[in-house]
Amino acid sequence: MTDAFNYDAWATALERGELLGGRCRSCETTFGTPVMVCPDCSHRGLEPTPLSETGIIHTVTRIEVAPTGFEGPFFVGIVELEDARLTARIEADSDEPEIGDNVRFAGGLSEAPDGSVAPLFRLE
C-alpha cells in the first residue's frame, strides 16, 4: 500500500480486487473515492484504508440508454459500507437491486473506452 491516496492507487487497488477508501489523518473521517481535500476538516493528508467489501444499496438507478461506448441497460448507485459510501455499477443475476439490498464487492470494472476503473458490487 502506498502512503498517497489518489485516483492512480485507487484504480490500481480495484484492478487488484482491492477496495479502498481514504481516510484523513486528521479527523479520521473515511471517504471511498479518492478527494484532494478533507472536507469535514480541510486537511490535506490521506492516507489509504481498506474498506469493508459488503454493503447495502444506499439509491440505484437504472442506466437505459448507456452512454457511448457501454452497453445498457445496467445499475450504478450508491453503496453504503459500514466506513464510507461511494458510487458503484451494481450488478444482479435475475432480481432488479434495490434500495436497502445486501451487497459484496466484486473487484474493478473496466468497460469505458478511455479505461477508467470503477467499483463492481453484485447482490448477495
Second form
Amino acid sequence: MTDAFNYDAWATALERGELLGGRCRSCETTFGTPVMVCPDCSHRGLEPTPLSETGIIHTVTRIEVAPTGFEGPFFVGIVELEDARLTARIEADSDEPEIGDNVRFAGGLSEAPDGSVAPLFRLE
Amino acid sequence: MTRASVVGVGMTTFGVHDQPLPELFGQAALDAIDDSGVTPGDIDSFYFGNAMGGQTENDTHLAPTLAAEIGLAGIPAQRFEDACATSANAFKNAVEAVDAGIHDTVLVGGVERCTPETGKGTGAMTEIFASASHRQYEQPTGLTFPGVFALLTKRHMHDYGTTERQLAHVAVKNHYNGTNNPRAHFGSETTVEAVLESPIVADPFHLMDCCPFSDGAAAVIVTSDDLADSYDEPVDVTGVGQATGRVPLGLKSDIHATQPARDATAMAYEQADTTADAVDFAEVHDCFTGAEILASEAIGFFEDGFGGPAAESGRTEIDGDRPINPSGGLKAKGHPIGATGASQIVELTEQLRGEAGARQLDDPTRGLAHNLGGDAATTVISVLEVRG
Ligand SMILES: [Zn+2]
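Could I have the structure of this protein in the form predicted in complex with its partner chain, to go alongside the form predicted on its own above?
Once more the chain from above appears, this time first in line as the rest of the complex follows.
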C-alpha cells in the first residue's frame, strides 16, 4: 500500500500545521490517529482526511509532575472533534481548561525530548 | 469449576530493597516453595513477570537467571510483560497450562524495583512509566501515568458527580488497611484532609491519591485440581479472564468504563459460575484512587456511578459489606509493577485460608483479583475460592 495513512503521514502533516485523521474506506468511520486496520469493521487501509479544527474537551488534566524532558505544569486532554477523538496538549492563557470547553487546533507541538510531534489545541 | 489450585504463597515486604532482582525474587519464591511443601523437582515450569527491568536496571532475560538462582535451571521458564498487569498475566498463563494438563505444578511470580535504589529518580521513573502509553500518539504530549488515570477519573467525575473527597476516602481506607499488613510499603494512617492538602501530581490526583514506587517480589505455587489435595492448604482458582482494549485513549468509546476489566470479569465469573454478589471481597488495581472507583464498578460491586459514594460511606472498608483491598492495595501495600499481580493472589490466598492476621476478613469463601496494565487496555481478573 503506497498510499497508506501511517504515522509518518500523520506526523509530517502535523509538523506542517495540518491535522489529519484516518477515514475507513469501508464503514466511513473517522479516527483521530492512524491505525492499519479499522477498529470498527476490520477493513484494511484508512485514507487521510482533514479533521475539523474545532471541538470540545472530553476530559483534561493538569500535569504538575512531568516526565524527564518536559516542564510542568501543562494541560493534556482528550479532544472531541466533530468526527474523532484524540489526545492533545491544551494551551490556555489564564483559565483552567475544563470538560466541555471549546478548543481550536493550533498546530503541532514539538516539546518531547526526541522531537516527536503532538497535536496542540488552544482554549477558545 | 476448579481450573487449578494455589498451594503455596510467598512475598517480600514491599518498599525499598537493595538486593539484586534474582535475590529479591528468590526470597519470595523460596517462601512460596516452603509454604507449599512442594519438592522442587516437581516444579515443571516457571511463569515469571517483570515489566521494566531492562529500562530501570539494564537487566533482561531474567526468567532463566531467576530459575537458576533458586535451583530450577533446566525447566521451561518464560517472562511476561504487560505493564502493571505483568504477573497476573503470568498467573493466567500458568493456570491455563495446568488446567490444560501441559504442566502439573508450576512456580508463578514477579519482581520489580522502582525506587531510587535503581539509580532512577522521580522524573526518570515518570518517563519510564509513561512508556506504557502510546509511543507515537500520547507520549509526545507529555502525558504521564497519573495523567492517564486522571483523564479517566475526571470524565467519571463529570458524568457521575464523583468528588475529590470520595477519591480521598479510598486512600484513607487503604492506608488504614496497610497498617495491618506487615509487608506494606506504608504503615501509617492518613486523613481526607491530608490527602486533599498534598501537592497535585495530575489533577484531580494529589500525591496521596497515587501509589508509591516500590521494590518487591511475590510468588505462588500453582498445581492441578487432581494434585491439590496432596498439599496442606489448597485454594482453588475457579476463573481467570483477560481482555484487552483499544489503544490509544482516543480510540476508546467510553474511557472510564475500562471495558477490558468488564470483559475479563464476565469471563472469570462465567468460568467460576458465580456473580459479583457472591464474591466476598476484592483486591483491585488502585494505582490511583480513581482507578479503584472505576474498578469497583467494572467488577460489578457497584452500579456505574456509585463507586464514589460507596467508598465515602465505608462500604469498601474491611468491615463494610463490599471490602476492597484489605491488603492496603497498591496505594499502601505498594506497587513493584511486575510483582503486583502475584501479590494480589497472595492476599486472596491468605484471606481464604484465614491467615491474614489483623486484616483478616470474616470467613470469606470467594475473592477476586483485578490487575490492570497500561491505560487499562489490559486487565486480568482472577476468582479464587475456598476448596470445596
Ligand atoms: Zn471501518
